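Next up: just one chain, as structure tokens, the form predicted alone.
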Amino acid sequence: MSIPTIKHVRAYVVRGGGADYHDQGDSHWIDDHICTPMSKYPEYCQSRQSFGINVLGSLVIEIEDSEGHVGLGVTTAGEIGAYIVEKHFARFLEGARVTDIEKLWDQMFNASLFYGRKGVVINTLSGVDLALWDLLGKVREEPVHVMLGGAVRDELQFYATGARPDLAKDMGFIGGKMPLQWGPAHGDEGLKKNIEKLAEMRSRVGDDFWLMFDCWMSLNVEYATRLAHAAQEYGLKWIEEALPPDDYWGYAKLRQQVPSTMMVTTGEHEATRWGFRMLMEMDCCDLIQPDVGWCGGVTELLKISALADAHGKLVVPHGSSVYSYHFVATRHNSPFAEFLMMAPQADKVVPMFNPLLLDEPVPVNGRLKISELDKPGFGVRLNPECKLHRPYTH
């Protein structure tokens, strides 16, 4: 059988939602008084956009083969990522066979070690990897989940991340994760307000609905421990990303100190098998949350998941829409998935990467049939109305 080769690689930048889901307009819950590592500075406390959370924008990668198939990948890396794709990674991709995904990952990773390893470089590599899997699926006319070994369940179930867990319950989700609003800089009064918010939500949703706190790297061990014990009364299921991602020692200590009924989760801003190896070998958490668009793509997520399985840890990827749904469908240690509520008031279900992608499936009553993913590749298309900018060529 003749295997197509990669002919063209193109990298674009787009603003306003999409993979950079923080790039929203005014009055969106995702930018409204959420505790961050910058919250200790009053001028950067109210809005995450004020300190530049949306500065990068979305990176869109197209990889075209010799037969005209085009693979699509998106991530958060913006113009920096576009430069890396066009000026560095393209040399490994163009001319390679579409099946050479493992080799291409290794070449891109090792060639960028001297300036990469994590952050925007691995985000970029992840986006390329997603485009490669999408391309191979279109060549084979198979969904990505089939190429990963096939689904192990008929449908996915979701918890919702957003400002209104009570509304998420009404929409059929199994749980609601809400952003923490006050951190160490706000003292005891801030901690009290966090617990009051949790208590209010518990009264609205009842005892059987999951509630979680997303702390977005903003706490220290002492504050996170106090928060966890104060939240125990209200049945908090887990405390997420409480510490900076490199503080493995702090996570190990926190996990020992939280109530036994509460999980410690993290990994959204971790990358590659080596970063997750640290989390697991130091027993930092109960559940890991790699983002397939940031951790190294599907190719690396498979390795991370195998490592987690060997350590008895659950893998629930950070919300990344279809790019993680295909993976979750195929893994027994990924029992449910995250859905980010991207409606400005978190009051309805809209596609996460809107308006960038078309044909993006969304949960109905908190569920998604695997049959909704039965399209070649990841099954999504670029919205032609989005204004793509190609800042570099090669």
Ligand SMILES: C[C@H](O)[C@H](O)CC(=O)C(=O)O
The other form holds:
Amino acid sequence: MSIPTIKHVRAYVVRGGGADYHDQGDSHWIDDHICTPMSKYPEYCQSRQSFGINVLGSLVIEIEDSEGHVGLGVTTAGEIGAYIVEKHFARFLEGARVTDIEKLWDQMFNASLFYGRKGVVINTLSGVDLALWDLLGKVREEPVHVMLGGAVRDELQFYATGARPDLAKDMGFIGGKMPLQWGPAHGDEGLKKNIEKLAEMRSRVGDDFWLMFDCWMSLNVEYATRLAHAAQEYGLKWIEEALPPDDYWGYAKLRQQVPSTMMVTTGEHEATRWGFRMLMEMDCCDLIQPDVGWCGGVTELLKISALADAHGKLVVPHGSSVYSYHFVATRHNSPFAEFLMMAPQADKVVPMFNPLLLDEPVPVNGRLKISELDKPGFGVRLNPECKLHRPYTH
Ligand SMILES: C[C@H](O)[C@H](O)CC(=O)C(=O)O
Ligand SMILES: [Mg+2]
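The form predicted alone done, now the form predicted together with the ligand:
Below, the chain from earlier opens the complete complex, with every other chain and molecule after it.
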């Protein structure tokens, strides 16, 4: 039997939505006064785009094999990522067999260790890894979830992230995660407004619908503890990413201090098995949220998930649409998935990577049948109407 080899690697940049889902137009809930570590500067408080949350843009990676199959991966890494793929990672990929995913991951990681480890370099590596899994699926004519061992359930169930949990409930989701709007810089008055918002949502959705706060790295232990206790009365299910990702010590303390009925979650800005090992061994949280496009790709997520399983932690990946769904379908310790509401008013279901991908499945009534994922690879293709820019070649 002959195994195809990788012939060409190409990296493109695209603006406006896609993998960089913060790169939206005006009047979008995702850029409307969300609390961040930059909120202490009044000039960067109202809009995350004002401090550059959308500065990277989407990175699109195509990996073509000797038989003409093309694997596609996308992530948030823009032009920096395109440079790394073309000028550095391509040397390992071209000429390798399409099955060499584990070895290629190791080579890309170790070769970039001196400037990488986390952040945009691992985002880039993740995007390449997704393209490799997509390519292998196309060669084998199998969905990624089949290659990962097969689905353990018939359908996925989703909670929604957005400004309108009440509308998410009407759309069939099991819960709604709201961005926190006020942080320590806004004092007691801000904390009161956060709780008022939660109370209002609780009154709209009733007792049984999950409500969560996404704090996007912006609090400190003291504030997060006070917020958690004040939110207990309104049944907050979890407090997410309350602290900066490097504050493992703070997370460990916070987890001890929140009400016992409330989960502490984090991990969307964490990367690799070593980063997650810190979160787990220090008992920082109850549920981890790796983003498959940022944590090291599917190859690394499998290791992170096995580690989490052994520590009794749930794994509910951050966003990332089909790239998460194929994984969540196959894991017992990933009982549900996230859906990020990309409609500007969070009032309807729009594909998360809109407009970049075609054939991207979306939840219907808060659920997605695994059979919707039964296509080779990740089952999505590039929208030809999106303008791709290839800033570097090799
Ligand atoms: C809403 C959050 O601030 C962020 O944009 C998305 C996120 O952290 C999540 O989906 O989780
Ligand atoms: Mg989050």
